[in-house]
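In structure tokens, the next block holds one chain alone, the form predicted alone.
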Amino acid sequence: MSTNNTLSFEERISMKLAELFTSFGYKKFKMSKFEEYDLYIENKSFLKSENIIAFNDPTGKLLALKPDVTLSIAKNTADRETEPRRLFYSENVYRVSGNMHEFKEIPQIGLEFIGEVDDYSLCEVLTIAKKALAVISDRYVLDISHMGLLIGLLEATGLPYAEREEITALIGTKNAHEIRRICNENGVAPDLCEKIVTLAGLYGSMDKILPLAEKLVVNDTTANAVNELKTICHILRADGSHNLNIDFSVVSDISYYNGITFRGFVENVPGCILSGGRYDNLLKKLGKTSGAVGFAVYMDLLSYLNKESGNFDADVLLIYDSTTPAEVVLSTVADLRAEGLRVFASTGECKNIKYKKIIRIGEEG
């Protein structure tokens, strides 16, 4: 019997992703469910949710259920400048879920490259991200950006950090009107303001967007960002650039992320199912000299794709009667399971069980 046939859709995807990551030399990293509360409080802006479940351990130390995996890995991984660490994880995080305003345990799978980040390692992570999306669905898109272009433009404005953060958030929503308002209120030169607005709206293929990005260069930071993005895109093109676009509205916190950022989408799933980027600044905040790049896959969103099982509890409802010997029921169940089917055996129809079909055995069948 094939073990894969008896696994759930989510379990099969998880197993395939683990195989993908290990094929590139990534090792599984296992961590505790708990982390010191101060780690998250000191890096709240890095988290997707500011709500943290905290409690005191028997010694009185304040701990938290982890709302993020990358932060824990960055803290607990040794700083090795000459020896890169390739790690992947399959963990649950604890966050407030959407509009429900209640804590949920959310499964997440991802990988982290920690060490000297060069062109190859960046492209390796992006390539794995593309392949991870392809494992989930053949109808996917990976959008990439570079925080350096935004950071350089914001540097040129001379705006205080708070306004830079606000503009970063507005670029993520492509809100040109509010970007112009902040620039006008703070005396930013009109041509520089328009470059920022233009950046927020740039989306499309590499060949279309890269020449437009070059027109936004205003200083060394923006020039270096465009050059690195051109190099990465050139390398990725050799590996096949289909399903890959440039989208400068893909932004992350400017105090943590400093280079390539990206998000992955698959058809029929609302929102991004994969996100990542280069986060050297997080390592610096933790007192480490290594670079870092990685991504996470949000496994809870796979439910939108699980049409195959349709959220059924079983493939077959096997109904037997009082005349059916137990050994016959056991044998029938074994045969159906050998075909990769999930079987629920019962003496009658079950209102609380979702199933695809009924098979009856015995005199009444």
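No experiment lies behind these values; they were computed from the predicted model shown. Positions refer to the first chain, counted from 1. If you superpose the two forms and keep the largest set of C-alpha atoms that fall within 1.5 Å, you have the rigid core. Compared with the form predicted in complex with the partner chain:
- Shown in the overlay between these two forms, fitted on the rigid core, is a CA shift at Asp57 smaller than 2 Å.
- Once the cores line up, the CA of Ser346 ends up 2 angstroms or more apart between these two forms.
- A displacement of less than 2 angstroms separates the C-alpha positions of Thr70 between these two forms, with the rigid core held in common.
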Given for the second form:
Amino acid sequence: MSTNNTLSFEERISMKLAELFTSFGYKKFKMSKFEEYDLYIENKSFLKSENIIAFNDPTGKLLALKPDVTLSIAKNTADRETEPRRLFYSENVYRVSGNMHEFKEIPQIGLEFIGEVDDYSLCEVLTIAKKALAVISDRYVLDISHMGLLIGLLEATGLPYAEREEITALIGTKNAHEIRRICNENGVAPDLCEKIVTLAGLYGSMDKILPLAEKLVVNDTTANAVNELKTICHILRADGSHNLNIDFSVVSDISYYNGITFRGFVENVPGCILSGGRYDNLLKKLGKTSGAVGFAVYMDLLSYLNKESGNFDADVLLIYDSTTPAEVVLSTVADLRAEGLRVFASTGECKNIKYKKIIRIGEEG
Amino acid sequence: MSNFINIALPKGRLGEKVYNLFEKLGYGCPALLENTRKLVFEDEQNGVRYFWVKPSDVAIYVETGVADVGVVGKDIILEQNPDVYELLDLGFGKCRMAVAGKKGEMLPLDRTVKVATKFPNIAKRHFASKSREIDIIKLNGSIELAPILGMADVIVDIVETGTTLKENNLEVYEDIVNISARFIANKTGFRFKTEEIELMKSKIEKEIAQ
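The form predicted in complex with the partner chain is what I need now, so please give it after the form predicted alone.
Okay, now the whole complex, with that chain kicking things off.
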């Protein structure tokens, strides 16, 4: 019997991901199910959903079931360690999701690099993200973006925070017509407005997009962003630029993510299955000075790929009757198992399990 | 399968108008016009597969990726907030979302407002932005009846010409937002059929600019 039969599709993927992460020197980090409620309230906009399951511990302190893992890891990592920390986790998070707006337990596997983020470590995390997607499916795309371009362009508009947030959300849905409307209503210069619209629409290979991105430079923030993106893409190209795209509609909350952000997609899974980026700003908010980059894989989405339900539950349905001594049944089961077969013993036919063949023992058999 | 563009169209007038536009741009599927009860139509030559779905379900079909692209009213997008790309404003199917009530009366200021609507999320957001407390009465049709019968103070609904309101002695108190048909795409579909979808988008864009 191979492990392929005993492990579910999700378990096999999570095992392979753990192997991949450890091969790059990442260590598993096991954390408690609960966290102090305050941590999430202070960093509300970092979370994907604002709904949190909160409860009191025996002393009356308000706790929450983790809606997110990155915050806990960032909080629990000591600052300015001389050496970088490489951690991965496999945890359940609790969030409101789906159309029914109900709390769900979502299995999530992810990885965080905390420390001095240089070109190598950034590319390491991106490479692992790419390999993680390849573990999940042959048909995948990793989309890379740099928040600096958007942040820089928004700075140049001089718009207030609310409008900046609105435009950021619209970029996420590639909604050019409403970006134009907001820019018009707020008197943003037409050429600057068109640059933001272009940013929302840019999608494709590095070779196609990088030269176009250079035309969007308006200030230091945008120039630095394009330069960093160019450097990263140049390094990643050595490992093959296939399946890597640039997409500036990959936006994350601007108050936490400051540099490279990325999303992974695989065919037949609606929405992104992998999401990550550089979040130095979060650490800054937590009073730390290190940099950090990481990503999470949403394991619940794997159900879109798992088409294994047609499998058999057992190879043999072993039917015995009342005349057969238990030890005979036991030894028959042992013999069949020794042949590598999965056996389901029963006194009659079973409708609720799928088997390949029936063997009968005893007087009637 | 994967080379086809899967298109979700809203049943009804809007869907037919959109189909005529798409046909003109080379995405025809003659079988669609035959009067059958079929819901899925394919045209191998043009590489398209159409689904007729309930207008309020288009965004769901696109969000789950069964359809790569679709056309849906902005009202549905605002109400359901689906995780999709909104690539184009088609500029037709124009109407507005508005608050309306009995002619000559006003929004009550001194108590909780009873609001009858098919769009509870839009109504909630609108009144929350004005710091008003409301009770939502979710209805599925004939919204205009609610204020007439005294079930609600106001309605939040789509207003096209205003004729239905007038005939029922109602009037618009305030506009919430302008509505029109939008061309939307699934986020994963967009990545694996980028060329096809971008080509389709640019063809539509050129056509509606004229």
